[in-house]
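There is one chain below, alone, in structure tokens, taken in the form predicted alone.
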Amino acid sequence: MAGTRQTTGLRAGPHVPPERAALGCREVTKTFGAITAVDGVSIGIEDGEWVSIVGPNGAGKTTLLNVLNGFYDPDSTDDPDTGRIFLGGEDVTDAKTHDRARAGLGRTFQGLELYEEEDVIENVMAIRAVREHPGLLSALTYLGPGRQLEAENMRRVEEIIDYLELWEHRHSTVASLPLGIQRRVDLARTLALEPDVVLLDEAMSGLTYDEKYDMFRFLADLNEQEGLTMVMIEHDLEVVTDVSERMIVLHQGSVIARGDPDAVVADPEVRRIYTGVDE
């Protein structure tokens, strides 16, 4: 899927053509009004790989993860290939977001989306059905496929609740949990769509010390084992360049930077934007 990598420096272009990536776009601009949040991005993510999108607060990041997954159409332009989403190595710019989480993208998010007064098996339940569901009338009447979609959508719900250590936590209400175990619902949840891509939204965000180490343990188990492609929104330098294969930087809505981590880092540029100071 992926195709021929550009290494000629931190500020080349996509590290795959995004046509021929696991997850792409090509020169995908957003604004709001008067305010540009995204400018002329393009990216191409290749298969397995686990990138960070860094910068500073107002960089752009949540927007472009937005735009990737379908809450915002990018700006329409006169010209048809730029301003285009592709998943999977196909062309999803028009196709809403329940039908991108189908085709494999999935999507964690800062400010949890959760059904607080359901419990854990409920919520996770609940996602599973945007991914699969029978028809109304066998639905309706729990008959034929509908009861056995039931039964195989638990037992898959259940494999998850195990794989993410929340099996003593299955029958509680979420609005009772702690922040770190109400993230790793929301990673659960994700998990339930089956997606080949996660787009991770500040997944750590408030998390403590312990809390981030199983959380990193976790995704690193599902990128490493699982094969699942990460896309990590994250504010520390120092986090992101422990984990990613590449980072990318945004900084008022334009990629300034784009590699390995410990090159990006380094970069005279991305330090200043990152602590004011010309070096």
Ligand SMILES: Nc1ncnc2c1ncn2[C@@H]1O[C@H](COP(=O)(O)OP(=O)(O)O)[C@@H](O)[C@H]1O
The other form holds:
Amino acid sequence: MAGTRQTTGLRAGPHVPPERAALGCREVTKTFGAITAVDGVSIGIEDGEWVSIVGPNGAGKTTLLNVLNGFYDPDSTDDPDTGRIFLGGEDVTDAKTHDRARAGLGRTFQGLELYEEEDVIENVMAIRAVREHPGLLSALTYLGPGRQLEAENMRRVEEIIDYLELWEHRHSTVASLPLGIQRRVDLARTLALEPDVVLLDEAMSGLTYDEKYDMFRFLADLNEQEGLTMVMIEHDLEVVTDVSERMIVLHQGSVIARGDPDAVVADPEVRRIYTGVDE
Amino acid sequence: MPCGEYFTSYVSRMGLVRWRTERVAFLLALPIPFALPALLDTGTLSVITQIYIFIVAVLGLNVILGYAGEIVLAQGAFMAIGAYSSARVITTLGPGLLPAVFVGGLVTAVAAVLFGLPSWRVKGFYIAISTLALQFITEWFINAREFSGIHGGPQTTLPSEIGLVGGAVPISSIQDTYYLALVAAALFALVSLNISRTGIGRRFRAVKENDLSSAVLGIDVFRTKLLAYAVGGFMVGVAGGLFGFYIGTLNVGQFGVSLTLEHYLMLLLGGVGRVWGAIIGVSTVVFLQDELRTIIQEVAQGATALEPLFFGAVIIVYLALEPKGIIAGLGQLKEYLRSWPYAY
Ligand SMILES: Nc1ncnc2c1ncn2[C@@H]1O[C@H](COP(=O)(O)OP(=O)(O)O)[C@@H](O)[C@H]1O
Ligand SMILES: [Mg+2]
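Okay, that was the form predicted alone. Show me the form predicted in complex with this ligand next.
Following is the full complex, with the preceding chain placed first.
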């Protein structure tokens, strides 16, 4: 809430002004009936950053992502400067969720939400078809540019599959694959969009140590070599402090601390929430 | 590197007939449908012509139901709209069969899109109900004589000879109609395969399997569904136009809910979402129906209720054994033969 917000240290405002961030929002609230899932949150993610969002179950992390990518509309406000969402410097509050994806906002899902009956290639190709697709007539006849574009999409998808070391599973039905591989397919699918920013909702949850390590390796490469901006919801504080440059702590829908991961983890208020004394 | 054939380019890998054996089989089978009119009696030829026309209709249903996953219960209405609007164009403007059937397809596509509009907000069961409404509205509309000025009356008889385009290439005999229907079936089978292997079909399937994540990953779900309604509706409308010419005299009763159910059964039996499934499903059902009718006539004349009863039983038993349809069963057989005698 505005009245209680301090302006320095771990209680400071957004890292960069939301209007100019790679991805940002200003005082966004989302209620479901009597539940306030997200409560006046402002964030500003810088281009190329790797930021983690942490917080107990039900803190509003997934809802925040859903509001950022337009799956949910934020509550409307009287003040035109609040309740706004920005992507790459543009106000996208009124943009449809699919338009935000095409504008460069990718996303993986806590519950996967894959096309389970299709194989790995089809899952990735489906989203690749969003980015580049031939006109109706060219597709129906499979002549001219339609055919070439399909081949080009296939080549690009094979590259992504190679990058994420999914070769051996290319023709496997997704539902038949282990969780660790499914999470990788989910990542591959969103990479087919060639996004600037990716929202990762517990991409490592439920994975074995080895699977986590693999996922971490891919994400680190994507961030460092491809310059992908990443916003990651993650429960494992060890992973968070290891990989992310900044960390945002959500509690009961509000940001209660943000900044350098080591400093945030050491903060008494954050510790209190995580040790459960507060609850 | 595995031995044997392998793909050298992405284009060849996405081809329809990918393997040498498939190509040989395809080339060998190709002349058969063209030779049939010289070999068969007109009765059998007429049955096969109906199969071709219904293949077009069921392929249209397959685009909407099999690819996009929308349960549309207006197949009969779509066929009627295609048939009556083509007939109207023929009797008033006389541009020839092809342009008339094309217009019939377009009108049906528009109707399909209009009744697909509720899919913006609702799905599943509600779409079924909304499109079932189209069925009743269509039947009521065509039966209403005060609208005869628009639809030309509930009973319309078409000329027995129509030029393909304008007065050129007259189509009159069952042989002519057979070839026309054959070309239409082949054309729309190819179009369906092309939809399936390009981004359009992939987006259809994505929306069917998970509309929520599809939207979040950039697919305009509503537009994608409407596209499926338009493309599928067009195909069913074209089939309706051809069917109208094939039967000669239109009668609303031929385009009822039972036609919808029949086409659903054909698709379910053959294999939903598969082009070969639609083809095999239609052929099986039409042939069985024809045979059954003959048998029932011989053993128990007048027992017309036996036909749907027996038929329903056959289908239920089959689907209980092989829920993915005949095409899936054949796929297993092919896998078995391919690896025979050493399965590893
Ligand atoms: N679609 C919804 N309808 C009603 N309540 C919801 C909905 N989505 C989330 N919530 C509620 O909002 C709160 C935050 O949920 P969520 O964002 O999923 O938390 P987290 O991801 O941090 O575990 C919870 O109390 C949850 O029950
Ligand atoms: Mg969550």
